[in-house]
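Quick heads-up: it's one chain on its own, the form predicted on its own, in structure tokens.
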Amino acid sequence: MTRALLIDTDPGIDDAVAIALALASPEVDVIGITTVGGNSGLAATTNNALRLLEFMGRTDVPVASGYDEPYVRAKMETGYEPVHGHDGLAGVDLPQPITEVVSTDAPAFLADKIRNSPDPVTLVAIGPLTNIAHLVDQHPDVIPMIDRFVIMGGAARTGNVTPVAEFNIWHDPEAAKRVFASGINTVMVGLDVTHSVKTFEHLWGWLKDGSKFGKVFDHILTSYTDFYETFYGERMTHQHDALAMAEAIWPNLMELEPAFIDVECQGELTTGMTVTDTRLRNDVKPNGYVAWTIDGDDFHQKLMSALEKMAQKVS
């Protein structure tokens, strides 16, 4: 049975890869995309979502824009320009979109899609959780209707934007805290698993075939790899969002462990930290799962196979 998939995203180079993976996977039917401020501001992330869908010939997928400002606090930072470029997609040569958003109320859009889907809905969030926190507040009736909720975010061990915090959670920690407390059973695909998989540059060699798809994705992924080489000293990337998308498409692809997950919002050194308790002592109940490991070779085979299918469709 095909599962309905809703994507909440802040494109973003690795978001672009994740969206392409979802659109090329017959196991899921992408029924909508919502945008949030994160890797870039909301105007750019929304523009990028529309551009990517037009490029991949999927204007049938509706897009709704959401929140640019965090759930509670003032915006501290929108992404980090050296990672994704000034426009979120490394200045790639994609035309401005002709299509427009169907709504500027992402929570209402998500709620409507969840209520009316005849198929089980997987919601995957690969940006800050601002839209999802407002969904919880404004449409609590749909929360039990979500069949599966997968996020790219958090870290049980080591962060990236700070020693203990991952960017998506750090960008809006109060939103993440609200979501983890909401009753949604969350699969946290965090840095523990995404940093365990290195996608080396040679795996993208097929993108240099001169195809329309190849030119666009070679551009953004070369830029992404350039940043990683500067930062980590290797010509590789961590495909954070595509890994979370893989777990959404192929449930239990990863080793998952039940956990109680909460978020630190006030610590001088720990704001944005996902406090992940796998001990579950003293009647503590899990509110989700933390992903620990994945077969990197299997992931890369699935990812490249799907993207190659998409490349054949894009003309």
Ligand code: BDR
Contents of the next structure:
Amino acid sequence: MTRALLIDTDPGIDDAVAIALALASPEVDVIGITTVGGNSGLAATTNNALRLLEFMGRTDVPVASGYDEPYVRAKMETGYEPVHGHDGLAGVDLPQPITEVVSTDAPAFLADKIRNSPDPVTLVAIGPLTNIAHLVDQHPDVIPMIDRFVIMGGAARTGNVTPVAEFNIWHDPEAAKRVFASGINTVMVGLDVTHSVKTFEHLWGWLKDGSKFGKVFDHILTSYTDFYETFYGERMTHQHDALAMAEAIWPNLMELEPAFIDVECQGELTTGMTVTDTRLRNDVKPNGYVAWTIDGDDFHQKLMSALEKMAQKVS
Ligand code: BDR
Ligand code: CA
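Now show me the form predicted in complex with the ligand; what you just gave was the form predicted on its own.
Let us now look at the entire complex, which starts with that chain.
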């Protein structure tokens, strides 16, 4: 059975890898992409989603743009330029898109797709949860219709932007809090698992084959690796979004544990922390799962073979 997949994203270099993985995986049918401000502003993330789809020959996948501003707080001045570059894709040489968004109302677009899908829908969110919080507010009837909801976000243990907060949650903590409280059963693929997998540069060696796909992905991944080297001292990256995408494509690829997850929005030191309770004492009911581990070699094998297939198509 093919599962319908909706992707909410802020491309973003690792988002681009995740999108390519989804498009190349026959287990899922990507029925739409929505964009959100995060790694860059909404104009850039939307532009990137459109040009990536054109590059990969998938203009049949509709794109709807969503929110630039976080759910409650004021918009930040910039995204996270040192990681993803001024345009969200490290200044890669990709033509401007010819296609346009089908809607500028991402929550309405998602709701419509969820309501009308004949197949069970997996929603995967690999950016800040702003659009999803608005979906919960504006179209609550579709929430129980979502078969599976997987996010890249959060950290039960150690953060990246702060000692305890992961970027997607930290960027819009109130949105994340709203989503965790909504009744959607959330699979939280956070830094606990994404930091456990190092994608060393040599694994991308095949991209240096001079192919069209190779040139684009080698450019963005080399830039991403340069950033990681300055931070972690190794020529590797954490493929956060592709890992969450893998769990969306192949359910239970990861070791998951039921948890009650809430988000700290006010702490002086802890804003954006995903407070993750796996002990479930005092009658707390789980509202999702936290992902703890994955077989990194298996993930890399799945990722690279999917991307190699995509590379053959893009010529
Ligand atoms: C997350 O933040 C972004 O920079 C990445 O695209 C990923 O979704 C990792 O913390
Ligand atoms: Ca992302």
